[in-house]
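Given as structure tokens, the chain that follows is alone and in the form predicted alone.
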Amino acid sequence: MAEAEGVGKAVVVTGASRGLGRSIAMDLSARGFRVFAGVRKAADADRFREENLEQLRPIMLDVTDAGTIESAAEEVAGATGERGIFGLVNNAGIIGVYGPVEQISMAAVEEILRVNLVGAMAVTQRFLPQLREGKGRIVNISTTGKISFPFASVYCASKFGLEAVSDALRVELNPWGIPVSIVQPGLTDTEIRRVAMQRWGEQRGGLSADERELYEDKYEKLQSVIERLEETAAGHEYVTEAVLHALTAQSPKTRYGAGPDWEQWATLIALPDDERDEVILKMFE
């Protein structure tokens, strides 16, 4: 039922070039969707154009350069036409750096936000006139943006902040029909957490030894807990399901949970504040 649906849908989808962002859009493509992949560099277009995919088309956007993103759209709209655009899957994120909030760099904080939230807002608002022509919809990667974890605290603060504007938006665009789906990946394997780490390592050599030293424990243990959750991250198929559903199902959901651990965070989330951090403080002894 689904490769019937998306058949001529154009879909377009941000931080493409690879991990999640990738298997979402080659999902989408696989299923008849027209596929437009954002990339920020030239070199994953044409890794995207050597696979010589029918229905996947590499577009250069970067959702932090205005520039990018109304070339892209203007891209998208000369080759759909009055037909518009079908969806819109806001993908692109990164967690920049783990770090304390007391030595995480504002230039850090600022690079996050810019592309988690500021990025997925700026990328929405210039797509939603061909949204509205489409009778389209919104699909926002959240992942935890309902619980926020010691040393990820600006990569929460994002994602929470897109499950505010998701919230927001979802209402906003109702008089058009538009839906607004949250997917909330569990644990997935992707490289994010392993680039987060090693960019905390290089900039504590920026520190003094007594900075360093206080938060020295607790950086050995995060390396281990990352080590211990990499053994058990998921495939990417739980999320391309739960995208593929949020673009195709008559009543899509507000939020999908995707992930086989996904009822365990659920149940974290749900625990009261005290409760959780004990939870979480385990985590790191």
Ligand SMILES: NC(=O)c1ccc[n+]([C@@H]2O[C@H](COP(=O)([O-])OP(=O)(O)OC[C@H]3O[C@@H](n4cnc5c(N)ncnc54)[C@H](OP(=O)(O)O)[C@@H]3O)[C@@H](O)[C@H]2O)c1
The other form holds:
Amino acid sequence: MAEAEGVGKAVVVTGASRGLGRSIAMDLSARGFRVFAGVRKAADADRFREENLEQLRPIMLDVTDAGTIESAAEEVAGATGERGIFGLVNNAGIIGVYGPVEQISMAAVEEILRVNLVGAMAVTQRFLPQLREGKGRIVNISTTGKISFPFASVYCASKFGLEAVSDALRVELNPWGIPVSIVQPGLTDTEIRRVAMQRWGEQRGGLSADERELYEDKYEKLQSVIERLEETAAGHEYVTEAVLHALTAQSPKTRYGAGPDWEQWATLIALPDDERDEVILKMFE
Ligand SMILES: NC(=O)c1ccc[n+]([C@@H]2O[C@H](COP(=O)([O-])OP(=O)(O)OC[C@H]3O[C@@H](n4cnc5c(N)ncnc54)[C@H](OP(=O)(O)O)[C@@H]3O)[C@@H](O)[C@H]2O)c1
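Can you now output the form predicted in complex with the named molecule? The one shown was the form predicted alone.
Once more the chain from above appears, this time first in line as the rest of the complex follows.
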């Protein structure tokens, strides 16, 4: 029964090698969508091929690399022809590295913005003609919403940016009836935070003792806050369900809160700035 939902409609999912992207790609293919799953490494493509899923085809797609965006778009166009594509899920994203604004390397700043914001825009631009042909939909994976956390400023900035782009794009694409939905996952069980914490540990090694001392206690607190939050991280089904709704509902929502903790973040976001700062400061005491 689930298979009827997709009925062979082509959907491109970026960042499908692992985490939420992999779950979204697998879920959509199980529901009958024809999924083009973006990966960056041949080994990840092979892993998908070994699963022998008729409805899922891995494509090489690094969202920061214009060459792979072009070749991926051509490969998808070659497979779908004039039918175009029905969905684009901009999922690829990184926290990259945790770090205070004062000390995070500018190379990391550029990398995070390039993947999460510029990359999503570049992929969207390239696939839009195919989406128009397929009377398709766009789903952008943001984060808990418009809230910025210390040590994750650039990640949050990239997602604020993605939300801004999505809001403008939704209106720009209205004449063609191409809906743009934003999915806001709550804390979900993937590797994304562990990788970013590990990289900050490495980057700290390059700081002087005095520089390290400035944020040392906050850094240790951040580690324990993340460890604690990680215990409550949700399964992937909240996000896969939201993506499915955005792709199949007659009237897709503009925003989906996706996770059992989402209300809690929404409440925090709605607080006056000074009250929200107090709550966040308390987390770091
Ligand atoms: N997990 C959460 O709690 C959470 C909460 C809110 C929002 N999100 C958002 O959900 C999305 C997925 O995150 P996740 O938690 O599943 O992270 P993840 O497990 O770390 O997976 C990240 C995915 O993005 C891919 N990626 C990284 N850089 C890329 C690039 N330049 N081009 C193409 N793909 C790239 C990775 O591919 P490689 O394997 O090749 O590196 C991987 O497939 C992200 O946009 C994230 O911001 C996650």
